[in-house]
Partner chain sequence: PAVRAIRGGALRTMAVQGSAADLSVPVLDLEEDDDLEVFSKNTSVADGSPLPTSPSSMTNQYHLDREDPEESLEQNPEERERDLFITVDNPESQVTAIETFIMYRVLTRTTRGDFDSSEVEVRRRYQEFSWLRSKLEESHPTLIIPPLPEKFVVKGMVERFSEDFIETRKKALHRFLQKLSVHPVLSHSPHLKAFLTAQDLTPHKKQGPGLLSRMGDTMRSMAQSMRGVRGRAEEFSSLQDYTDRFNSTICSVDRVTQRVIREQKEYLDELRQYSPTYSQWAELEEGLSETLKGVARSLDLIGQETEGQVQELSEVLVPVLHEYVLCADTLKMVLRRRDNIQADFEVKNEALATRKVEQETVRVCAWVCVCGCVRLQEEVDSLADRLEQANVALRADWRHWRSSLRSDIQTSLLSTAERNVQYYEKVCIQYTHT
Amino acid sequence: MMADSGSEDAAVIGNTDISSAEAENNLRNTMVEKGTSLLKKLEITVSEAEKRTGKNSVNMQETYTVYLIETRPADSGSEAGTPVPDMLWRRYSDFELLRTYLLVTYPYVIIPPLPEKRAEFVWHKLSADNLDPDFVERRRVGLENFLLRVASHPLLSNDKIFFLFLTDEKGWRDAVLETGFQDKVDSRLKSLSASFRVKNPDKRFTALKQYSDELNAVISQLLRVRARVADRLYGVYKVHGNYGRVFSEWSAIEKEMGDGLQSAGHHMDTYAASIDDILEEEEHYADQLKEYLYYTEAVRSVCRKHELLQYEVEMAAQDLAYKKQQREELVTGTVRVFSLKGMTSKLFGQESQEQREQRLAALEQGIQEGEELLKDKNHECQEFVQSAWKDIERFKEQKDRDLREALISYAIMQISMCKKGVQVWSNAKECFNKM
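Coordinates for the sequence given above, by itself, in the form predicted alone:
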């Protein structure tokens, strides 16, 4: 995933011999230049996970996991060897806050998803405990993948808050909250209302949203099938251990055939024990599928934002049309539709010339403001579409490449597993032949 950098100004981060003021100054100066990927400047790893115990916000004791993020210049240009990395600890909730900030700040970007907080689509022998060491390890890998996805994105990688997340353990949370991003979060009710009430949805985004729903359903089914197959496979492999036990017991009562039976039993025991490593490797491919399962929600988020912008355009156009109609009625003196003002005029008499001129002036001002608002909303929507579709095309290429490679690797693993099964029985056959 590392890319060659076309620039020599590598982002040197961290130096234990400088003051905190100098460090802060370096932090600003080492941000990657606009338009380049952070991964061209910086190596990023989530190297380990650690279980800790402490008190939460309501003063209750809790056990949680923290993850060690290490960063170092990708190319230091030094002959002194690999530089000492900067290190800091982050909780999963810190990653969640970072992703929420990115979602709000870049609504036109398909933000990479975080790994699951609790295990889903697990086969029955796999622990669903979010503190289970194997699950924590897989989540560590997923969190590193999330950081690498963001750091390789042409736009997200240049975000200052993301850079602080990687390099400033104490001040990052204050910095992200100071951006005020939480005030920009669209309410779910507002987004839902827009999706039902928008009159002229963009067909491209409608099709993309439908595809995202269908992809989510397909990957969910695939993960359920894989979990059922893993259950069956585990049973089949472990049953071979019974062959090993029976052959070993049989060898005890045989003289000429004893050695062959004992050897065959050993092969069966080895085969039965191998399933644990096989299914652990399978979980790696399952996690790759899960990433794109969660990516579908990121795609839907972009579609919902577009619906909301389109709805605001339509509301602005509708409000402008209504004001123009009011102006026409006031100028011509004809009322095209029933209105409370028209009924009031009939009951209490016509308004004076001065009142009409005041209303007309107010309407002219409202129309002028409405035209400016509609122009701004149209411009905002058009810019969103242009930026979003550029990122959507980038995502499509990434998705096709990643899923193709994951499925090919999974098929290769299955073929290798079948070959091992054939080899075990071939070895057993040789043992029987020697009896």
The other form holds:
Amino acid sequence: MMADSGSEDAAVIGNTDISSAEAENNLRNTMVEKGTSLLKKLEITVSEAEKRTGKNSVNMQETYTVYLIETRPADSGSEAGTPVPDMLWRRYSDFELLRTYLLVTYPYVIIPPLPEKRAEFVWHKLSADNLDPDFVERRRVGLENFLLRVASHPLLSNDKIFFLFLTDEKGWRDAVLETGFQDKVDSRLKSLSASFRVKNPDKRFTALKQYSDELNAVISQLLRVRARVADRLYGVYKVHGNYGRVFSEWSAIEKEMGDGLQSAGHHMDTYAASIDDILEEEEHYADQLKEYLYYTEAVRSVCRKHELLQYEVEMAAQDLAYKKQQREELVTGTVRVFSLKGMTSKLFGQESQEQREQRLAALEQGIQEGEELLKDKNHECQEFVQSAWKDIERFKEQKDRDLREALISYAIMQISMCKKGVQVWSNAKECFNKM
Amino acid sequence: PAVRAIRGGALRTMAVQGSAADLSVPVLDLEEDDDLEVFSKNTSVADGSPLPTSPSSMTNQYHLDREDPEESLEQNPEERERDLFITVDNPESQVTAIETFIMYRVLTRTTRGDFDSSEVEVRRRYQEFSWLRSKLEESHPTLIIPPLPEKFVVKGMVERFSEDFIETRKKALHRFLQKLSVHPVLSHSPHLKAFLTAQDLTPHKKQGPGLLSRMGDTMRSMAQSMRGVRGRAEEFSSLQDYTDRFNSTICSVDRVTQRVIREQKEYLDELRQYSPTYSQWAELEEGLSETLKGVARSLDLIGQETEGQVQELSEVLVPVLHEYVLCADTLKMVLRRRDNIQADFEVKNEALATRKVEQETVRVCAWVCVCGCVRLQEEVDSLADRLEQANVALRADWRHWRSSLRSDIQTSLLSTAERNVQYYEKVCIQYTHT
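What I would like now is the form predicted in complex with its partner chain, since the data block earlier showed the form predicted alone; can you produce it?
Let us now look at the entire complex, which starts with that chain.
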């Protein structure tokens, strides 16, 4: 099923007749090459989709779609015949669960996004219905893409749970729940939406977050406008179909002009019909943009996670400093900072020596713990920054590569559309000439 | 050039230079001055009679045309040797105490001897164009007079003095005079000449009322002949049929074209927002920037070219289609008038037949009867003549019109198709650069 071209980006530019399926394959091959051992060992596809009905969690009947995941050893070609692939069925919510697990477990990684839950940025001819076959097909492609991205990630591909997702139909759910990641989900949600201010933000992360937000805005805008443009272009092409009908009528009453009009009419029909394929291919381009739109959300959450860690470091440091100050005051007997204890001891008399020593001991312990905590937090933060930044660099390269390829295949699509246009109208010209 | 003498008139014809076919176009023979006056008298139809005064010369001219039916269809009227060039331009508004209106400059260049000078300029308003057309219709009831742009625009709140409206009208008026200038019969009409040359049309306009009342007569006789035309020749029935179907078809083509323009404009509106978004994105990126800018540029080009397409349609195809929509109405009227002429003839003919029968069966005073019969016979003969001429004129002009239709439609459709090809070629190249 995979193309054996193993082509690099450069080859794409020269080939003007590349189809969207081929472009997909090129992307996949690139992922394999830059990817990891998992993808080199295992071929993964999401090959089919099926409708099922069953009872859901609130015991109501519902219709949903399941997707068939097939895996087979990558070097199957050399063996005698193709071995039977392992297969299992998963539904969209299973994918969501997997992704949430990954988000929580690898907070410093930009986790690949899933295809959209509901159809967004639709133009009027496109169905917004989740059960629509075209939507299901595009989602199937998106899910496959997701799996391939995870499988080609240096860290994520080694995850046990991911492997079970691909291979163990029944046991996977229990395994993932056993990791206890669910506990972290709530706190993560809370932390990501909490507002706090970091005193010394890391400039790189600030810049990245800003870029990510701006990219999100611009791609959203682009997708919105593109949908409207597609809608209008559809109108232009289809209206020309009316010429087909009218020229046909006209040819019936004319002697000399009849033939010319009739054949020109046929070309107008062809022209009008051509827009359906053109726009279907463009949806693929839109999907590629959407993937990166959702990627920006993943980038944002990594930045936020870092902010949170940074904040925790600052808090720990602040807390430690405060405790140290308290100790100093206790030792020297000076009250530099207003405190209720200080006031009450002034009002109600000094505490006893024993009490003071107790307090001092508690503080010393607190300070020690605080220092440990600060050290840990700092360490955590630094490690996070290191891992995250490595992944961010990887992501940036991937993004530039993928988007350039998407834009180029968009241009190629447009070229092909123009060539068809030249063809049709030249034909029409000839018919008019013969009139 | 071979010159063919025509019996009974000084109308001369010259074969078109350089053309293989023996086409005849009435052109003033400048070498023989003594023919000049005779020529102008012969083609004058302004004396109240709705028919050319030398019917035989007219008939002969159409005989010549009929001999070469194929060629007359193939050759573009514009390709024949032209001696009358008219342009309409320079609209200016005139303000008087009572009203405001637009005057157009009508410039005529000609080599015809019956014009006082080779170049004449006058200023005319729409009303005067309208006058010209009415006079031509009166004089030539079964010729297909080119249409004028509409007096009012029904749909939309179009300002009478908006630039677009004036421009469109000016172009249509220009086309109107163009068509007249190459028409074998109409281009020699004295009404046209007066329109083109008289600095003040008012004295000419005063000839109106008498003819208008005659038009009223025609209307009344039309009501009389509502019983239908008997024995209408198959050829005219099929023309009627064609006219009806042509009417609905040409209106459809016009409507479709209007819709295409509308859709293109809406597409253009959305496109205008699409390209800047790519530019915006390019600002954010480093490595991707060039590619994004390339796409933005291509989209800008698409916008420009789409504008060009809309312009092309509006300026070339739409005016032509519109003209033929109006022509469809003219065709109907022309056929109806011809039917009326036939009806008039048939009514009188029947009366004559009845009279003759009476004469034989009832022995009334012979002399009165005979006189009456003779008079009636004369009337019938003249009506028969009139009918025959009307038919001939119609047939010939129908061919002329059909030939114009074909060449106009072909030219404008070709132009549209060519524009579209160019559009796609240009966009293709631009995207290849990306």
